[in-house]
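Given as C-alpha cells, the chain that follows is alone and in the form predicted on its own.
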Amino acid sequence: MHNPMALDGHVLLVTGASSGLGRAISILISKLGGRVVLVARSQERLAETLSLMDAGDHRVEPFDLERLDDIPRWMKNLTSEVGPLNGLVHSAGLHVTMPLRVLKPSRLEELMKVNVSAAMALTKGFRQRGVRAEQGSVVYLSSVSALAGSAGNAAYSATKGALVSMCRSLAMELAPEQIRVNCLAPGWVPTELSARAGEKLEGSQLQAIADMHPLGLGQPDDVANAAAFLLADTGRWITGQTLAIDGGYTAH
C-alpha cells in the first residue's frame, strides 16, 4: 500500500532532538523509514533518543547552536559524510515567562539567538550546494504564543512570532531553489520545557491554560505527526504557512 508520508531514503536533521518535541519528531521519522541526524548539546541525551528509534543509519551529532557563525560550515562537513539533507526541523529553543518589568536585554538576546538566529543560520546552511537534496523542506517549531498574546510572555512570543514572519519571506526567497519553509505552532504540550515553565504557575493557572484548549492538552506525537506531514510528499505544495497544532486554542 502506498504511504504518502513515507520517508524512505530521506535524510533529515532535527535540532533539539534530545527531548520533548524534537525527540518525538525524530522517533516518528525513524518509524516512517527516514534517516535522522540528531542534534543537541548533550550526547548522552541524544543517545537516549536514539535508543527509542526504529533501527536505521541514524547519526548522533552533538553541537551547540549558539555557535552561529560555524553552522553553515558544520553542515557542509556533516553532509559530506551523511549525504544531502531532504529536510531540516528546528525544534531546539528556549522558553521564559518573565514580566516586562524584570526582563533584561541580555535575556531577550539569549532567546533570540537560539530561537531565531540559529534557525536563520541553519536555513542558510541548508541551502548550500551539496548540503540539501534536489528538493527540501524546512520546518520551524514556533508556538501559539506567536498567534495569541498572554501576560509575561512577550519575550518568548517575540521570538516565535519572528519565526512565523521569517518563514513567509524565506518561503518566497527559496521557492525557486525547491525549498519549502513552514512553521508549526503548538499549543501547550506536556514536555520537559513546558514542565519547567509550569513550575512558576499555580495549579489554578495551569488549569486555566488547559481550559483554553477545547480538545484538551496535546501530546508530543500530535506535533510530530504534523512535522512529518510537512517533511513528506504530503506537504509538497505547502510553503510559507504556519499550522496551529493547538487543540483549538487559537479558535477562540
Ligand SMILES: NC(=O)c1ccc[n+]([C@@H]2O[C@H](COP(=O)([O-])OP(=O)(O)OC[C@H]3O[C@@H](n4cnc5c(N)ncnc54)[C@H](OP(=O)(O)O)[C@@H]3O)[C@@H](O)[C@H]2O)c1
The other form holds:
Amino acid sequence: MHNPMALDGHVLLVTGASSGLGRAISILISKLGGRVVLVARSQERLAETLSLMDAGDHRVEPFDLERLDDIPRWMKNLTSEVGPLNGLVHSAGLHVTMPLRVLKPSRLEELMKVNVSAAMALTKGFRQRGVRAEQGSVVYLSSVSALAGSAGNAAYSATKGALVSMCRSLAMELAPEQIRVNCLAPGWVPTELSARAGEKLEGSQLQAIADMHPLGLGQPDDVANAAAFLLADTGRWITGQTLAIDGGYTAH
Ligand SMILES: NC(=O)c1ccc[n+]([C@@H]2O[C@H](COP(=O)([O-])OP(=O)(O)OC[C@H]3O[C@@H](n4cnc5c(N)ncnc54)[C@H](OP(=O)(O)O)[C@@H]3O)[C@@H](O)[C@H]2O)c1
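Given the form predicted on its own, corresponding form predicted in complex with the named molecule:
Zooming out: every chain and molecule, the one shown earlier first.
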C-alpha cells in the first residue's frame, strides 16, 4: 500500500535528538523507514534514543551547536560518510522564563545562539553541494511563544519569533534549490524543557496554562507526526509556513 509519509531511503539529521521532541521525532522517522543522524551534546543520551528506535543505519553524532563557525564544515565531513541529507530538523533549543528586570544580555545571547544562529548555520551547511539530496526539507522547532505573548517569556519568544520570520525568507531564497523551510509551533508538551519551566510555576499557574489548550496538553508524538508530515512527500508543496501544534492554544 502506498504510504505518502514513508521515509524509506531518506537520511535526516535531527538536532536535540537526545531528549523530548527531538527524541520522539527520531523514533518516528525510524519507524517510517528513514535513517537518522542523531545530534546533541550527550553521547550517552543519544545512544539511549538510538536504543528506542527501529533498527537501521542510524548514526550518533555528538556535537555542540554553539560551535557555530564549525557547523557547515562538520556537515560536509559528516555527509561524506553518511551520504546526502534529505532533511534537517532543528529541535535543539534552550528555554528561560525570566522577567525583563532580571534578564541579562548574556542570557539572551546564549538562547539566540542555540535557538536561532545554529538554525541559520545548519541551513547554510545543509544547502552546500553534496550535503543535501536533490530535494530537501528543513524544519525548525519554533513555539506558540512566537505567536502569543506571555509574561517572563520575552527572550524565548524573541528567538522563536526569529525562526518564524527567517523561515519565510529562507523559503524564498532556497525554493529555486528545491529546499523547503518550515516551522512547527508546539504548545506545552511534557518534556524535560517544559518540566524545568514548570518547576518555577505554582499549581494554579500550571493549571492556567493547561486550560489555554482546549484539547488539553499534547504529547511529543503529536509534534513528531507533524515533523514527519513536513519531511515526507506529504509536505512537498509547503514552504515558508508555521504550523501550530497546540491543541487550540492559538485559536483563542
Ligand atoms: N516541550 C515543549 O513544551 C515545547 C514547546 C514549544 C517549543 N518547544 C521547542 O522544541 C524544541 C525541543 O524541546 P524539548 O522540549 O524537546 O527540549 P529538551 O527536552 O530540553 O531537549 C533539548 C535538546 O537540545 C539539545 N541541546 C541543547 N543545547 C545544545 C547544544 N549547545 N548543542 C547541541 N544540542 C543541544 C539537548 O541535548 P544535550 O543537552 O544532550 O546537548 C536536548 O537534546 C526546543 O527548540 C523547544 O524550544 C518545546
